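As structure tokens, one chain now follows by itself in the form predicted on its own.
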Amino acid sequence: MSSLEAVSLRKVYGGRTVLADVSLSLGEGEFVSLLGPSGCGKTTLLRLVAGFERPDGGRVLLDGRDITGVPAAKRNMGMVFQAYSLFPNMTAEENVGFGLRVRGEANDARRKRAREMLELVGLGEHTHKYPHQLSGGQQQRVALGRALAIRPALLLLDEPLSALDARVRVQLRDEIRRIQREIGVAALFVTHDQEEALSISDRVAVMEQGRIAQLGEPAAIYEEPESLFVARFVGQMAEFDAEIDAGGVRIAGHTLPAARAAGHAPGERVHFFLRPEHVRLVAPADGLPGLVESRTFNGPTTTFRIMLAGAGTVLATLPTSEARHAPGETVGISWDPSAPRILKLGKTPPPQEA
């Protein structure tokens, strides 16, 4: 078991800085994710600490050791990739002993390890397949048992899921997880999939722009989001611009309440963010003033679109045997009041699509 620091790392391409003096650290087997939109620097930092890139500034710590300089085939870390990268013409078990091979072990001690890590992510009855006998699933998982194989002090994974279906996305993903847990290898997962990272990470740091926005635990990051970039990012949020006022907040023209308004002063410009599971549908004389627009069924939840006058749309999601609202009808909106997110007003854009 091992632990990692990257301390000030910083990447330029052409100029373009991609990384800007990022710093992180995984404990011994701890699962890390790197979250966040297309060209933010994740995979940039993933290659660093994997040894494909040299930083322009900082350094990789691996158990304490500067490592910043050791070339990637000598650092004893796992690797997998979004595509699998399997050999064709090799066995499943081939593939999966061919870091073993590299480093000399024998012949029998590669073929029972092989075996083993082939039975331990569920391929044990695939031993002689080769790749294109294989799902794209099976596939991944023989990258997995791979990159255990060689027994890495760090197991890295860029983007492993992205190429495979829904469904086995999911499996794999809980599958991953309790591998890492069971060998108790520390991970550090990239993904743009915020259910991905929110649902199988000890932490997780949002990227933005080649820093680190936020790092914290999965509920942490959903629920108390420290900027109006992973508060945009992370989930769905309905935004209003909003004014502090003496019994919560203004919006459009209604005071409503909003326990976090204490910290601010009367008066204040804020941004008021609100998740869709907060919302509550009540009475129009009880609640901010909308019209439903539509509602879609999700199975055990459904879905409302409401239109605020004056304020935009909203969305509420609540238990289906409570959806008793249809499109057209006059509602109002309300809330608990610790559950609004309140941030100072200003002017970051939205994340760019993943």
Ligand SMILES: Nc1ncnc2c1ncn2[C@@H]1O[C@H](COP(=O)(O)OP(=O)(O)O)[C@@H](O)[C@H]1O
Contents of the next structure:
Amino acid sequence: MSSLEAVSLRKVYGGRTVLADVSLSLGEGEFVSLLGPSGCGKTTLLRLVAGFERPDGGRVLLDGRDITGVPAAKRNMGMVFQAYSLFPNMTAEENVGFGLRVRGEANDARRKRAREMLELVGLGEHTHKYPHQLSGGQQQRVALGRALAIRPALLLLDEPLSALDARVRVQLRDEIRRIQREIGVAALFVTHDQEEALSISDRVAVMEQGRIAQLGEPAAIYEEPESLFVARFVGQMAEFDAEIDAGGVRIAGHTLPAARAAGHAPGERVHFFLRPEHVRLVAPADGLPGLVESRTFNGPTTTFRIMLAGAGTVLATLPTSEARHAPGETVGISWDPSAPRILKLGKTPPPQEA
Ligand SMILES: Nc1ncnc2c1ncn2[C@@H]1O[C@H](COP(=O)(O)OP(=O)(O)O)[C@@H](O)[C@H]1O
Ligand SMILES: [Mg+2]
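Right, and the form predicted together with the named molecule of this protein, after the form predicted on its own?
Now the complete complex, all chains and molecules, led by this one.
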């Protein structure tokens, strides 16, 4: 049974459709991310699920029950927001116990539960601290403890890591996932950060202008995007306009192998893209010839920027141990024939700004 089911949700603000026919369901204990650029409707969708807003169409079901008309306070959902959402005049323990106090739970039981939650989020030693005495990451741990204290049917998180430093962000993201698994509560997690979404989720819903552009497991979203929008949003890539021919794909006068060309007719115009880690550097005569413009050391990997003759620029990421080329060198680029993803040319959106 699915814990949450959103059915054809629609939301209009001042005549503008902000969410158009969004359907999404979460399995029991499942972690699903809503990923998309700012303004695409992620928070609006979360607010409809939480009950802070009423939809202009569609329904919300929780454990099979229609809760579309149920007020937020009666939905039993735990929420974590971006930041600064703790009550400043309450200790960590009082913050975590707040939802239980509202529900009229007795003092002792409430305190016990709050302490358990603070232990769970790694703050057992900080129960009597006030928010201003805690770091940003610790404050978000308190917020998570507060959301979970009420034993929610669903956990909703709206960019909870966005205000934190990179290192704390990664640490806390793994913690959130560990705790969510341990408790077994289903979670809907909003982020605009593709790496965050891909690393933490069972499934990712990529949103584009009020719609779900694609919903799938992280690897499928990354390797098998169904549109250029999704492909571009979830990772770097080189894009080519190409023509299918008998041997694979033809780009700038060269034919290169592409396993996925098989389903297409010779002569068909297609668009395809290559992720940097799929590019191979070969001798100039064995691939598309190009000039190494720069090399960037990333630690375990090294990224080359290569200017191709008549076919744009390609990034190639190699294990540093195999990265031998230097700027100014002429190379050829090739790829694992199974790697490049072919998309039919159709409505091709303009390239996104880097
Ligand atoms: N209460 C509101 N009134 C009018 N417009 C709103 C309101 N809330 C959100 N919007 C608009 O809806 C769109 C989606 O917003 P939002 O859901 O916050 O996007 P995201 O969280 O993906 O950044 C935006 O264009 C935003 O300006
Ligand atoms: Mg938002």
